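One chain comes next, on its own, written as structure tokens: the form predicted on its own.
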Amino acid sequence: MNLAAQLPVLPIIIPLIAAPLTILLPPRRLKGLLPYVFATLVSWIVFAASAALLHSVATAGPISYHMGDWAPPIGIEYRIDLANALVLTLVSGVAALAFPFSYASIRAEIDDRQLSMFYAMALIAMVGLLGVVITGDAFNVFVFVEISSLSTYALVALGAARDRRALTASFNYLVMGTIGATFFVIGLGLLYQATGTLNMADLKIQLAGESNRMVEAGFAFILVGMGLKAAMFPMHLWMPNAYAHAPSAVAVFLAATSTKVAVYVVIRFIYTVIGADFDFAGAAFNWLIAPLAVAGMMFASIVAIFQDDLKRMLAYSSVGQIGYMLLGVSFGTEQGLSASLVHLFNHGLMKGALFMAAACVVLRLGTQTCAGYAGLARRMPLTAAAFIIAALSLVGVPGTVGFISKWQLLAASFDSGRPWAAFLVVGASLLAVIYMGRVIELMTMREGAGGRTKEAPATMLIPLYILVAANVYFGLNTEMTVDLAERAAVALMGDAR
């Protein structure tokens, strides 16, 4: 068997096989190191395979893998192009850092007897997210969404060992996630009724020139279902509690990947399946996506200012950042789409680093309130420095990935003849200065209770600083992210036409 030819399926098959094996590893022997090391090695292998796919697609073009050698549209196709290869690398890269990061944090927050189950569920969640990104079959998107969601509900509920509110948060997440999945599958059913196919590329061919009520209703159901999964304003109310009460390591992975994958699905269905030239899609851009994106950017950022729980504040910040991504999509231009893809990737780096720093504070100080960050620069200087750099990236300071995202969105706003959008982006960024600046001021200018505190272990600080370094590196060297996003946008717009 040619291993290179099987590369597209490896990011799914390897963790899918590894997850049940992880359950068999004794959680208490060697202080839970066996499931931790095994799951970490699996995440690194998956990241290596994803990076290889990104390199292959960037140099040789899209890859089409036929499951069981059944050619599409009858068989299930895994199709990798620049757009999903970029998201695939983000998800697997964050996982490759979140798994080694998790050990000390998760042992402090859940029962040791649950460690094997935790890592098994985390691997299944990763399988689901990667499957959503890599598949070229619309119904498979639904299947993988449900795989990731079911494991995620359980992961959030594990936070009950530290805070019983995690159970309520998990239940609310389950209810809202089920509603979103139901809307999505109803939309798929309507598109299947109209075309008789579920292959995304074939759906595009069958829908060419079709503009009837069934197709429009199907698109609307899909948009609402994935909008809920992406925490698009005002369908975001499940997110703050889920991120705030989940175990810190779980929040790291979800905040950096989950909503970004849902936004990717919205982009994929608009450009690869429906087509941006579809009249109903144009109406959705102007009268639904753009207004809700702007509302999310502004209102969620305002709400974040008044949060005392840091993880809730970061969750509301994520709702606002989703607004940035959807705003670029709503322009319906190559530059707007490219800006959305750049920000999708960059936001995963920013928010992953911020939640990692928050997890370090929870481990050592046992607090996640903003007031608890008083004097952190003197008590935990390494953690504080990492948090400040990631916060500056979120604000959009030059030299960070956040600046590149904002710059791309500003350019796309003016290029599309929407200067008002550029002013709103700047306004929302100023709101980010307020809520992130408040925490930085507490960390650097206020006195905290107690003296110098021991830093988090190296297994947490090293992944944290790798993400922080990525925030700076990709802010200074944009050749990979911006160039790949621009090429992906051109290809997607070509599909849409």
The other form holds:
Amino acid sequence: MNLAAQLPVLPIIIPLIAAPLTILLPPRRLKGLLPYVFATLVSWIVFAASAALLHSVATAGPISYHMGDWAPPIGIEYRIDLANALVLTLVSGVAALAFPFSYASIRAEIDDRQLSMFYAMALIAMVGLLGVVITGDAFNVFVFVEISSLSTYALVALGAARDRRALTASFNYLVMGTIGATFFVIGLGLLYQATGTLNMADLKIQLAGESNRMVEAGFAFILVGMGLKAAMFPMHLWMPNAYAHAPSAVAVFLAATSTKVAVYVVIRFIYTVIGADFDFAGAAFNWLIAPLAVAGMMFASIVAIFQDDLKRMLAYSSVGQIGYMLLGVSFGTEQGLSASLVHLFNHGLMKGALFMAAACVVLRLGTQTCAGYAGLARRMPLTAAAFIIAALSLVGVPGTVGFISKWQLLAASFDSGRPWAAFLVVGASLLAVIYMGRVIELMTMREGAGGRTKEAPATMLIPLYILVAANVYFGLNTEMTVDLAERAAVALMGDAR
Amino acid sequence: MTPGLAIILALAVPLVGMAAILILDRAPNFREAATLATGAILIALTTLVFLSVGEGARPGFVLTTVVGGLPIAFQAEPLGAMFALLASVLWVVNSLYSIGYMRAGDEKHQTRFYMCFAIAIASAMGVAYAANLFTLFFFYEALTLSTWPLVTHKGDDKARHGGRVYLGVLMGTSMALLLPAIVWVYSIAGTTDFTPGGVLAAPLQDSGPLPAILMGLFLFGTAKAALMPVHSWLPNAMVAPTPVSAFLHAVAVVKAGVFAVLKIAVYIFGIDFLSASGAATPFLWIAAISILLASAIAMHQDNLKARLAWSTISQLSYVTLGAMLATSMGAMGGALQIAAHAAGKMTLFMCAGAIYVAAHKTLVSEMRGLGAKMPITFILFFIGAMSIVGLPPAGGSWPKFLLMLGAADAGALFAIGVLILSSLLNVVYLLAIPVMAFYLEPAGAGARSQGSGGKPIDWRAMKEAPLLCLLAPALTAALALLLFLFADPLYRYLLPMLET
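Having displayed the form predicted on its own, please output the structure of the form predicted in complex with the partner chain.
Let's see the whole complex now, leading with the same chain.
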């Protein structure tokens, strides 16, 4: 047994073991550095393993790993192809930045004694998301969804030290999240009834393109359950409060990863498990996913314009952006799917950067209202500059990842004969110009209440600027994102046939 | 140096200059020297490219490929080479003027001001040399963003509002209309390269109203061309300091807009396809209406800069009109109008700024009799106005002539009437200003306010703006006159752009 062969399991097994160990580390010695450094190192190792997996998949093709050497469909299979390697890299990459970033922010926002618990929870939340992405077993998805959700509820609730509303936000999230997970598992149950298997690839074979009421109902339950987790409009109401009141560093990680993972699951089930050639899948595309995606894009963006709380604004913006991803999926074409995957990755980069900048502001100015951003360009120039670049990326200015996403989505719209979709997409991004422009104007053109403030510490600024640089780099060099996403889309469509 | 390398440097040098400006923040004299040195190098580079294009070369290079075979690529052709040369020359002239103006006015944030200018000129170079629509869009947006801090320079409520409209209209239209149009062209033709003869003729044969729809998206998406009804950003942008208005809203920004329109008409649609498909006809009318309506509004503006802004809207639509005539002469007239209007309108703006600096007057009605105090300024203003009206011996007369020829070729006789009427309106609202300044008594100087003027100029009573604020408009006025004399070489230079 060599280690390279065990690579697929490392991103899961390492943090899973590390999480309980983190609890044992003293939270109050050495200013809480022990759990922080330990968790950060773990996240870096996980990122390295994920990047190695991506490289291996990109060059040598999909990997199938059998848990405990039990062959699928009996045993649990970890199956890594380009689509999930890409998401895996995003999640672990954001984690590898969010962990080092968290130190100053989290120490200011939660009780010192909870620090070890916090990092343990954060590792578990990460492992849950990674597991959802990596596994090739449908029921295993549910298990990991619950692992990540339960830890996330706790993480959100930790925001209560700063703002008591975090408790209701967390409770709301818990109720909605549980409903979502329940729907999902009901759907799985129905599919299991129909086929007698839970392995994704095997499900596809057993379903054999034959439709019946049970399969349709199962699919509907899965779609609704994951739609809830993905904050798909109109099931998004848990999200703005959860993001706004969670500790800032938690919001960074969640905003950049968790909804994206849920969108990935939707894509995976539609293409790999169900297969796009079902009549009802086509109907779901045209009459359910597309209209809801468009409604989400428009409605959430309009709501975002009227938010006073910056993080809520960003959260609503995320709901809108998830609309873009689902719209791309709903085209049912390779190009649309690849546009979705690209945007899934890119949006993680932009929202991560924006929430990081917001966390810096919370740390130094103690505010997250839009009005509190007045004069930020003079008060915290580095943070403000990072925020502006990330905001331009969100709007889709050329030279940033946002532009790439938009271009891909527009091209997919025109090529699939849907010019209307292209104009809806640009219409929604105009709304983004408004809500982002409003904040940028406040930052640059208004005088703030105080004078120049201390900038955020280097542990926060460096990860922030790495993400900002990624926003620009992947906006100019799309070899990794677009090319891999296109290949992933081709593979997924191949799965579907 | 090869011309290809010169193009790269033309993009890079202003950015290096920007860095130098930032470093020299504390030493204003050296900072300004950095701006001027950058400008001088830039002129040398654009001249080199200009000459090599004149010899028939089409230098270019590919910077990087971004998405799906879409390169950020540059290639110089006659129209772009002319625009780049024009912009770089006028940038230096304008920098001279800025130095005088900003110092006389003791403006704040001068370093930021010059830095943004440098980015803006780099963006303008990118627009000028863009080899495809994708690259053009890239720099078009960069130009919008880099000029926003310039428009909002004063930082007060009015500037904020102006800036909001500026960004809202320019970015809004480019994202909502121009970008989809570009992607659509890419989807239809599989390329966005500027190709002599256009790329749409073959794939869009007999495709009903689609060419017209695309043209509409392009024209209204390029709001920098200020075709009505997407013109509202331009009057609002007049809150900017005068050098910004002079350079950006007479040369770089607005000309980037009409330049893009012309390039799209000639190199994406192709003149023949544009004419055959009838895609241009509705927009010919909109351009004509734009010309007359903007002139009519300009007549009612008492604020000189506002009047010039509305006049710009009208004059820009000449270029759009030329493109939409869909004839060779129309396109050529539009191309010459880019150069002629730049020289003329910049002169006018800089004179307006000089009047503001020296006499603190912004309203036309206050300028009666001011000619005695500022004779040089008003003589320069007169030359600039002549060029805008289209009177010999100023450069503006040739484009008008060619546009009329083009209109005759296209059988659009109403366009000739529009052009004549517009010139008459220009006489009323532009030439009248220096006449008033020289021949009327200052307001409040007694009842005999009419017909008593014509006093000899009292050179001792002169109160002109600082020397730099006079030198710059003198240079552009000279350029306006030169463009009359050397229109033929320029015409011949531009001819290859119409070959298919």
